[in-house]
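The chain that follows stands alone, in the form predicted alone, written as structure tokens.
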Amino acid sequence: MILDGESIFKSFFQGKKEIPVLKGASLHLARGETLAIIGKSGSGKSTLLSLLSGVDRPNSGQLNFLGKNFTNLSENEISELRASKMGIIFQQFFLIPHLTALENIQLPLQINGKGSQLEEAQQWLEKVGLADRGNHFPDQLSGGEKQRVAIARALVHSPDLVLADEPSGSLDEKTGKEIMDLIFQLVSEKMKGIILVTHDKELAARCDRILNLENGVLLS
């Protein structure tokens, strides 16, 4: 098992007055297993993707990612697990705007020590389809180029988790399913796992499995 959440609640305070988000929502992913995550606009799917990469933590509830309970972890430890175990794709990208296309891609390789990490930073550049664009900065970068630096720098270290929020948002619909392959064949052949976020019900309908985040739990 890759991930496994058990009764997850998060709520949130605006003033005095709480506003409940999650309520006892749970989840498990198995290796090899995509799953998807549909919901209205405002149901709380970008704060259970913020609770599953553990950049915030929940209210009550477990959450084991790896056989590790994150609330048994420091905030270190789990940040250390995020940038080695997981490989997270944003809806606004977050690209290092000094750095150039392939320096961006490289930056897990160089924070984990891993691999002949130039040459594989240009593999997964020309992946994309953006070989010619390695050395332009993200001010150079089409939104889609963008988007599309950003799911190779999520995968570029082979992640045993992808998280990934509207991964195809930004690309045009040939693009998107070209980049999607990459990510299924990913998850396939190296037996990791994938949650994504989308409203694209072709895209979803792609996962092993859906589950629709309602009321603030997840219903398959």
Contents of the next structure:
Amino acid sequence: MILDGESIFKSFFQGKKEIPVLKGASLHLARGETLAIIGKSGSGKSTLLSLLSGVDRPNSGQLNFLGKNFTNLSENEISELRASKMGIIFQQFFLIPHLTALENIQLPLQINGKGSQLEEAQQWLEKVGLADRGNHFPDQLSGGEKQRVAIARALVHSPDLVLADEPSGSLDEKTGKEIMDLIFQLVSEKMKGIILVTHDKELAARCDRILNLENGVLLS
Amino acid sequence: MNLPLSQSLKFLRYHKRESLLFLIGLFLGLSVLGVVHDLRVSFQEGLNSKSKELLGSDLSLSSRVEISPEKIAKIDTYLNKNLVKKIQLDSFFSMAKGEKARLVWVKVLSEGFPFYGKYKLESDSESLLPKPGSVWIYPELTTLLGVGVGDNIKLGGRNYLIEDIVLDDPSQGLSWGSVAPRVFFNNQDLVISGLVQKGSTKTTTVYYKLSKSISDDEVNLLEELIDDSAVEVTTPLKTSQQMARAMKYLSDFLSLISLVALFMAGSGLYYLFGHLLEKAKTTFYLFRLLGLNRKQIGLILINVVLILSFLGSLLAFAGTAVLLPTLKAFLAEKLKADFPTAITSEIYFFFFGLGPLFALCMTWPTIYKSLSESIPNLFEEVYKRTSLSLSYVHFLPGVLLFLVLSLLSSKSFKIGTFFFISMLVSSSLYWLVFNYTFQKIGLLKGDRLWLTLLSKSIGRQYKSLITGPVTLAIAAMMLNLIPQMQLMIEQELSFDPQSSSRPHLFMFDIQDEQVDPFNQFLVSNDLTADRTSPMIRGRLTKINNKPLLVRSKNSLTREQERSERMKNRGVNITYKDKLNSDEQLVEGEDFRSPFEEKNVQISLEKNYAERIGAQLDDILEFDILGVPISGKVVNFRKVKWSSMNPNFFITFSPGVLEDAPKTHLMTINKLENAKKLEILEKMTELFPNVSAVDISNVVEKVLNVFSQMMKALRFQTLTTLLCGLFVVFSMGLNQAEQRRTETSLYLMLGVPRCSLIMWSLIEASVINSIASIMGVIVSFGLTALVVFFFFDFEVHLNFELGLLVALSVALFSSFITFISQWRRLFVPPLKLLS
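Structure of the form predicted together with the partner chain (previous: the form predicted alone):
Let's see the whole complex now, leading with the same chain.
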């Protein structure tokens, strides 16, 4: 089991008023499995992702990643775990603007202490079809190209879990489809687990399982 | 290369403009302070390198009262085999008369003295001392006395032939133009000249040539052996340090002004780095999401600052290395001072040590803020950035560094602290006032579009706008402060020949028995003495029966130095029953009769009392020519020294010092110039031992030196303006970047470009005018405080000058802001949108 979440509760305060977002959500992800989480805007998808990535912590409930309970780990331990075992793809790409495409891809390898791994990073550039764009900075790339770089960056260090937040949401239909094909192909090749958050039901249908986030709980 | 370092380099590679501005800011701040520091060190090194020539010997004992043969014998015994040669000589004031008469300082030379150094004479003669019956004189005396080589001048009733002109005097460190130019005199003439009489103002010095130099510890030992506060033991190094004192005062104040420039540049760095981190906020969130911990991100940021500060320091060093030697050569020529023109080795540490430390202190609050923030939820479509308030605690390293540099630069606890507090309070005041004012501007409403946009632009961005106006206000403050002080001090010291408020002639060394004949001489010339004061020489030996601790090894601050000097010298004492018009009782009571030996009352000048550590009711014991006399401190008084009247630190009540050996001081207040010259000539003939100071001449000399110092200070304040403008320019560039979209939208919506330019000019003018006016207003208050606390003068402010400063700073800075917005205002809208 890659991820095991049980009865996750999370709420926020607006002034003195408590606003519950997750009310006992539970989810499990096995190795090599693809899971789609769908839900309307404001249903708590982003909050769930922030918990799954370890950026935020639940108010209550269990969240185990590769057998380790997030709630018992320090900020630095979670950072290390995220660096080595997780890859994240954002809807807004979020590339590091001062790094070239190639350097963005190299970064996770460097963070994990694997050196610059130039060849490995270049191979990933080729895999995402950007072999000739390695020296370009993000502001010199189109939206689709940026997302390809983001995908390569999320997968280059062979993470156990990929969290993808609307990876095709900011792209046109054709580019979006290409990007998703690429993600599914790479994840299946490497036998990784993926959690795909989307409100696109067609896209969700390509995953092994679909969970619907509604009223703060995940329903099959 | 490790990850934090490689990421720092890549970060800098991408943010080229911000990095360049950061470098310029650091370059400006460091170079200004570095140049002053280097000049200070070079000047001291120059003097140190010729310190033996300055003193003329390896060791000297000097005193304004006689040094007893027993004490000299003790020193001789201690030095024993180290002693190669010894000579005792006097130096003293005297009137000299050629065509005209004036006060000179007579320096007696003897066979074989000076032991080191050689006088450069106009004739290129190799003579080591004037022939008996002849003198050498300083060049300016040829004009002042109307004489030349081969003429005679009268000293002490005898004529002396002017044998040569001294072009270079190795015992003089710096030429500011002296009040009493020197005349060199052969020791053989001294006894018959009658120049030195009982109580004459002279300094007796015993010079020693030694086989090897003595250490500071040995000097302390010699001081203990002599056990006399009136005798000063001097080594070559101490002489060079004393010589440098005048220059140190100037360089200390120059350093303080350059500190203002440094910290203005520092506030620019704070702003620029804060802006850069704000811009790159998402990058650092991503770093953390990708697994970098806070420590690693902290290292990236610190590396960025260190790399930039190293490059900034390198730039400052390179600029200084190129320009400084030329500047130093120019100054050495101008000041007729001999100091090395190469840059000093200290500057390496100064730039490469202080530079990074300063940059880190300035950027630390924003680094800390950036590291403390929690990662926002980047999965949100529009994620909310966390915005932490800056903690004031993290400004402490910068504030403490500023305090330490203030104290080190001023070498004075009082001045350093005053400067630090003034800067801190004025900056905080500006910050508060601008915060309030800009918010209020935001509430302005009107029908005109420009007014609405102006009020919204200022009122809604006031927090990000504040750094520029604060630095500009500080620049305006400094630009107004220095000339205001100069004008006030000049006004206080100005000498009106028609006025009788200040003495025109100040006579000293009038013997007891000469008082009546001197008064008769004045009466016969239709004059009267306005004030006559007896003067007794003595030495302070005990306070409350405890011997005065006269020596301490090291003086850290100027106050400690002054306190040591005060304790380590003979004192002049007068006696009278009440205060003069230029004295004011500040603590204690007036003298009370009966005035008799059992009831000796003492009045002390307040600052002198502080320096020697005396309190009211303390019992002070003085040695008056071997007789111990004690008295009780009954009051402290303030003295208006600028009155130039005879005034004393120590005044005794009548009834005890009347019979002590003494001389008298006399002043004449109203005197036409022609009459003054006539009196001086007659006086030199009739009373050859009496000396007279032409006060207008002294004031002119003082004002001349002061004016030169002020010129340097004024020039230095321009550097603060430069730093202020740098901050304004940097802010302008950043705002232009932030407002590109806004500008293009206005253009797309049909607003004419000329209107945009006009709005931009109005906004810059409003902000910069508020800053300049506020800076000038605060400078008026600060001027009054400085003059009141440090000079004790009356406060006269020149409002026209203040207005001129405010207008100039506002105009100039608005122009700079406009230039910084140039690209935003003149680029085609489509390009802006892209």
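Take the two forms, find the largest set of C-alpha atoms that superpose within 1.5 Å, and that set is the rigid core. Computed from a predicted model, the values in this text were never measured in an experiment. Numbering follows the first chain given and starts at 1.
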Does superposing the core leave residue 27 with a CA shift of 2 Å or more between these two forms? no
